[in-house]
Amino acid sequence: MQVFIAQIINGLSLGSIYVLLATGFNLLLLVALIIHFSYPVVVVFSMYIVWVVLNATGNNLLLGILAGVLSSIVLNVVSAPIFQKVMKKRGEVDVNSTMVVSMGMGFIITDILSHSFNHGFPIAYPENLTGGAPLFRIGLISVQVGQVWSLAIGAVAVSAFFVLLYKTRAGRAFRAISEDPAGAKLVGIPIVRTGIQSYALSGIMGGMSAILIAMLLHSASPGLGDMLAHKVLAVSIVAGLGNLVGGLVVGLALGVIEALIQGYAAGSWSNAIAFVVMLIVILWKPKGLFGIKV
C-alpha cells in the first residue's frame, strides 16, 4: 500500500508537468495554428539557461527562475515570424510546414545543448532549487519539495489559464480563433497579433515547466526534450488534438500510469506505455478520447 501511495504522489507530480506542457502545445495549435512538436525542446533549453544563470550568479534562485521564464518567452516569440512565414494560409493549421519547421528547430536546439553546454554531459541543479532532503518520510512514502511545487504551481497555473480563457477579453479572442479563424478575422480580431500573444503565453507556461522539471528531476540532458516531446504528443493525440480539458485529464492519467508501472513492473516500461496507449486509442478512436478541437 505504501508503494502504491508513493507512486500515486510521484505520478500526480509528473502528470501536472505533462498537463502544463500539453496546455502550451495545444494553445499554439488552437490560436497560432501551428503544430509545435519541439515545444518541449524549447522548455529543456530554458532549463539549461536556468543552470547557466545559477552557476554564474552563485545559485541566485530568483535570477535563475526569471532567466528560465524569460528565455522561454523570448524563444517562443522569436520563432513566431518563422512559423508565420511558412504558413500557406493564416486562417488554417498548416500541419506539414509548421511541423517540419518545429522539428528543424528542435534538432538545432538539441545540437546546441549537446555541443555548447557542459561538454554535452547531463547537468545537475543545486539543492537550493531541488530542495535536497524530502519534506517528510513515512516508511516508503516520501514527499519531495519538487513534487509539492509541481502539484501546487501546476494546479494554480492551469486554473489561471482557464480563467483567462473563459473570463477575459483576450481569452474570448483565443476561443474565437480556435472555433472559426476566418470568422474571427471578419469581426476584427487580429489573427497575427493574437497568435503572437499565444506564443508569449505558451512561453510563460514553458518557463514554469522548465523550473518544475528541474526541481522534480534534479538534472537535465540534451535528449530530455525529445523524450518530453513524445509524451506531449501522446497526451495530445490520446486526448484529441487541441482539446484543453482532455489534455488535463490525460496528462494526469499518463503520469500516474507511468509511475505505477515504474513501481510494480520490472524493466523500463514507463516510456513505452505512452506509445502503446496512443496506438490503441488511434485504432479505437482516431479523433481522441475527448475529440479533436481543430
The other form holds:
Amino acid sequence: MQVFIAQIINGLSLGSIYVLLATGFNLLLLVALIIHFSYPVVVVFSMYIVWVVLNATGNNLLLGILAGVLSSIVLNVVSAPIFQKVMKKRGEVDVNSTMVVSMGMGFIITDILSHSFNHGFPIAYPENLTGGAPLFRIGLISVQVGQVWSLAIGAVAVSAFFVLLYKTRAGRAFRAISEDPAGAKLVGIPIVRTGIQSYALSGIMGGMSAILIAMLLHSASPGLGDMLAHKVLAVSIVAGLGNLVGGLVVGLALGVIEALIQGYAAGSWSNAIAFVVMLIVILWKPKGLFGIKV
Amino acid sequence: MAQNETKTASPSGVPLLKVENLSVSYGHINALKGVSIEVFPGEIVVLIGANGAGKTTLLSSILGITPSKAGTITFDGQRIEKKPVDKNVRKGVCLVPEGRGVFASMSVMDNLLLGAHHNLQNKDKNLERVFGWFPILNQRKNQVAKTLSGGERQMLSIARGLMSAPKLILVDEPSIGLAPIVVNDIFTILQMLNKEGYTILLSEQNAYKALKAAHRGYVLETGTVTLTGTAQQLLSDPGVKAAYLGA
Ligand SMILES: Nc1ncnc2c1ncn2[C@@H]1O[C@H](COP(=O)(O)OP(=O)(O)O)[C@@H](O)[C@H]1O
Ligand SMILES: [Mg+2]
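Switching conditions: you have the form predicted alone, so give me the form predicted in complex with the partner chain.
Everything in the complex follows now, all chains and molecules, and the chain you saw is the first one.
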C-alpha cells in the first residue's frame, strides 16, 4: 500500500509536468496556430540555462529560477516571428510548415546542448534545488521533496492557466481565436498580438516546467528534450489535439501509469509499456480520447 | 413593419463613410470594379445585389478584412483602407457577418464581451443597453451560442457588434436562412437601432423588406454600382422590380 501511495504521488508529479508541457503545446496550437513539436526541447534548453546560472552564482536559487523562466519566455517569443513568417509565406495558416520549423529548432538546440554544455555529459542539479534527502523511502521507492513541490506548483499553475483562459480578456481572445481565427479577427481581436501573448504564456509555463523537471529528475541530458517531445506529442494526440482538458487527464494518467510500472514491474520498460498503452488507445480512438479541438 | 414616416434621415452634411472607386480582386476574379458609395450619419443604406454581386466583399473591405487593390475608404474623416481590422473596430466600424458568425462553443456572455474587447471599461453600461433591446440574450447569457435559434444568433451577432460602441454598423445579409416572421423582427430591430442613432449599411438579396426599412440604396451588379436612389425610387424602379422584387 505504501508503495502504491508513493507511486501515485510520484506519478502525479511527473504527470503534472506532462500536463504543463501539453498545455503549453496545445496553447500554441490553438492560438498561435502552430504545431510546436519541439516545445519541450526549448524547455530543456531552459533547464540548461538554470544549471549554468546556478553554477555561476554559487547556487542562487532565485536567480536560477528567474533565468529559467525568463529564458523560456524569450526563446518562445523570439521564435514567434519565424513561425509567423513561414505561415505568411505559405499563404493561409499552414500548420504543417510550422512543424518543420519546430523540428529544425529542436535539432539545433539538442546539438548545441550536446556540444556546448558539460561536454555533452548529463548535468546534475544541486541539492538546494532538488531537496536532498527523500521524505520517505520503502526499498527502492521514495518520495522526494521535489516531487511534492512539482505536484503542488503544477496544480497551481494549471489552475491559474484555466482561470486565465476562462475569466480574463486575454483568455477569451485565446478561446475565440482557437474556435474561429477569421471570426476573431472580424470582431476586432488583434490576431498577431494575441498570438504573441500565447507564445509568452507558453514560455512562462515552459520555464516553470523546466524548474519542476530539474527538481523531479535532479538531472538533464541533451536527449531529454526529444524524449519529452515525443511524450508530450503522444499525450496531446491521445487526448485529442488541442483539447486542454483532455491533455490534463491524459498527462496525469501517463505519469501515473509510468510510476506504477516502475513501482511494480520492470522500471526500464516503462516507456515501452506506456507507449503500448497509448498505441492501443489511439487504435481504439484515432481522434483521441476527448476529440480533436482545432 | 417598415414605415416610411420613420425615415427622417436625408443625405446631407459630411458622409460618415465614403467609398471611392474601390476595386478588389481575388486572384484574377475582379469582385469590385471601382465602387463608390456614401453613407451619411443617421441613415440606413442598403446594398441590393444578387449572389456574387460583391456585397460581402464590399463590407469586408470597409472593415479591413479584404485588402483593396485601388480606391479609398474614408470613415469619420479618416482614410481607413489600409488600416487593420482591430484599428477600424476601435474607430467605430463593426460588421455583423453573413451567417451570423457567432462563436458557437462560447457562451452568449463571452460572445458579447468579445465584441467589447476594446471597450471593456464601458461593458456594464453597454450590456445593460443591449439586454434592454434583446431581453432574450439576458435570459440566455450563460448558454453556449450553439443552443440559440437562428434569429437569436442573429440578434447575438448584432448585439456583439453594439458592444464595441460603433458609429457605423455593417450588416451582411441578416435575413439569410431565417423564417419570414423572424426576418421582420430583425428589420424592426435594425430600424429601432437606427432611431437610437446608429448608422447602418446593410446588404440584402431580400430587397423588398430591406428597401422598406432603409432610406437609400445602391444596386450592385457583378462588382459595379448600376443604380442608386432613395428607397422609394428604387422600390418603384422598373428594373429593380423586375430583377429583385419579383414583379
Ligand atoms: N475568398 C474568395 N476567393 C475567391 N473569390 C471570391 C472569394 N470571395 C468572393 N469571391 C468572388 O467574388 C465575387 C463577389 O463575391 P461576394 O462578395 O461574396 O458576393 P455577395 O456577397 O454579393 O454574394 C464572386 O464572384 C465570388 O465568387
Ligand atoms: Mg455575401
